[in-house]
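Shown next as structure tokens: one chain only, the form predicted on its own.
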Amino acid sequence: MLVTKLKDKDTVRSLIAGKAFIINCHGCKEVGFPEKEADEFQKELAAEGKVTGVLTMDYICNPDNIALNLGLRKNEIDEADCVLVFSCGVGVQTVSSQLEDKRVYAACDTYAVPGGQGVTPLEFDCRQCGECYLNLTGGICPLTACSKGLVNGQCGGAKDGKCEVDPDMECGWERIQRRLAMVGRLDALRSPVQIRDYNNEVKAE
């Protein structure tokens, strides 16, 4: 089982340069999702002016299905300047994969706990470290898009743009760097990376 855990919310709203589309993702049912604090703390939003429109549906990860849910609410996302996305990882990844030209965010942290999970047959995977860095890489998850699991940049033994470990593999963070320059983040590559605790990923109440 997973649980997602909403982020600080001051932390969220720095996240907010301006407005933002919110999406809401109540899918998988082996996902703990905290609905009652998202949806106060989206009301909060709302009633400070920052929010553009709300789009919640079932399995943000289905590419398909949120494809033609973004395409419904295109003018929405385009009068933002950001996307907050309130899921486990693998729900923010498919959302950043599909609007490249965004700036899409993580609202909320995951957790593994004990228990049964769900199975994704999408290529995005969520390490449920409890620390989610998608927020400072674009989107990507730095920690499952690079085979060694870096945080802190590229290791340098890429080649031609694959990864030394998997040839077959793109490198994670050369996606990452194009991903963060669409979008013109590219100086939150200048900022010091946090050290992971580790202990985050038994901590989930």
Given for the second form:
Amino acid sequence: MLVTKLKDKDTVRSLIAGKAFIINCHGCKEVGFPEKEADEFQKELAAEGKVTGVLTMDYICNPDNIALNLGLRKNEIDEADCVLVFSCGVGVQTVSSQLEDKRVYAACDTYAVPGGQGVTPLEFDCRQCGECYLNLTGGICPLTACSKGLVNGQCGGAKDGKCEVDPDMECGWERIQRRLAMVGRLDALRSPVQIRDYNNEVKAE
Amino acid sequence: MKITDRFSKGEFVVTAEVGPPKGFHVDELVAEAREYLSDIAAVNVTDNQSSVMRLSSLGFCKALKDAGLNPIFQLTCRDRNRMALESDLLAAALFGIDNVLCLTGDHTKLGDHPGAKPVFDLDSVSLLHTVCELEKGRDLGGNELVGEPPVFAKGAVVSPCSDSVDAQLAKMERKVMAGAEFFQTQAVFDPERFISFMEKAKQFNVPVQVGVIIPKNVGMVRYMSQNVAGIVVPDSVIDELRADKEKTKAGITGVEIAARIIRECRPYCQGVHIMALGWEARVPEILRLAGI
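Form predicted on its own already given; the form predicted together with its partner chain follows:
Next comes the full complex, this chain leading.
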């Protein structure tokens, strides 16, 4: 079980340079999604002229399903400078992997709640850390893509692009670096020092 | 003595490195360090290097300090959470150890306790930040320290010959922003690669010590080149080690190569960090040959 909560509205606003295409996941039954708050916030953004379109669907973590829907909304996505995803971390990572040259941002933080997990495909993992880093890392989760879960950049352990722990695993931070270069967000590597707040791991309320 | 004071004076700063033993009998190692490493600026003490459990870095730093050497406390984030790191930093200050090298650390899976929990609560960047916070008289929880805050020379590492040099430069910049005052590099065997790295790194305006490992034999450098992150050994070095087997066996070739790397890199950096890996006795000879 997990719940998502909206990030601070101004923080999210600051990510939108011009206009955003919005994706809502009303996903699996196991996820608590802030439907009402998200709807209110999206109306505010629309009133400010910052929205090119809204896609609301179930299970955006289903790659075939989301690919089909993204294809249908291509014009609105092209018109936007970024895609703002209201979902758990798995959903954001799935959208991000489908739109490699687009800035894909998380509008929510994902918290864990004791009990069963949500239905997620195996390809992406969300640690439900309660302080989603995807907006600083090009939509690639540093907690799950880096074997050390580092949040301030690459360690010195990568060899030929592979992780020191597993030669079959690509260095997560090299992936992040490449992705940030693709979407013109290398400035995110100069973010302030990140220190995880483990309090969020148990603070789902 | 803070090693940063040496950089400020414009010295070409020489440091070396010793690894604590797997045990607590240090007399021989301390005697060796006194004999061969007393004339250099400082001596790094590794922290469970390669994730192999040994006597603590802090404990061995204290032993070196008591013997009149100037230790650099290597501190990794693999084995301690933020509270343990902070309290070890305070203990270092208590012992008068005022040089700290902040590292993320190798993963536990690479070492001799592969089932141990890898901590990584902080990383090299946030650890540097933490040292700065302690220096301001408060801990990471925002609580005030009692009495005069500690002061450290804060070091960090970078891999100039890494195949992902852009990511390394980005990380280096982040370390500088977080408070790094000097850098020691992963071992360099190809001065040209180091020099082109320094062209980009000099913008950060922090002293860099080129890392040098004494190449002992062909097998060792081949292994490192293939398996150790950030280490690239050019064929010319391998050929040189292979050319005269007796000379290489006597350690003379390795000493000559190390000295030459230092000479070639010296105009582009502010010091050298020698990782002798058991050949500490050769350090004075290398420095003499390098003209230092």
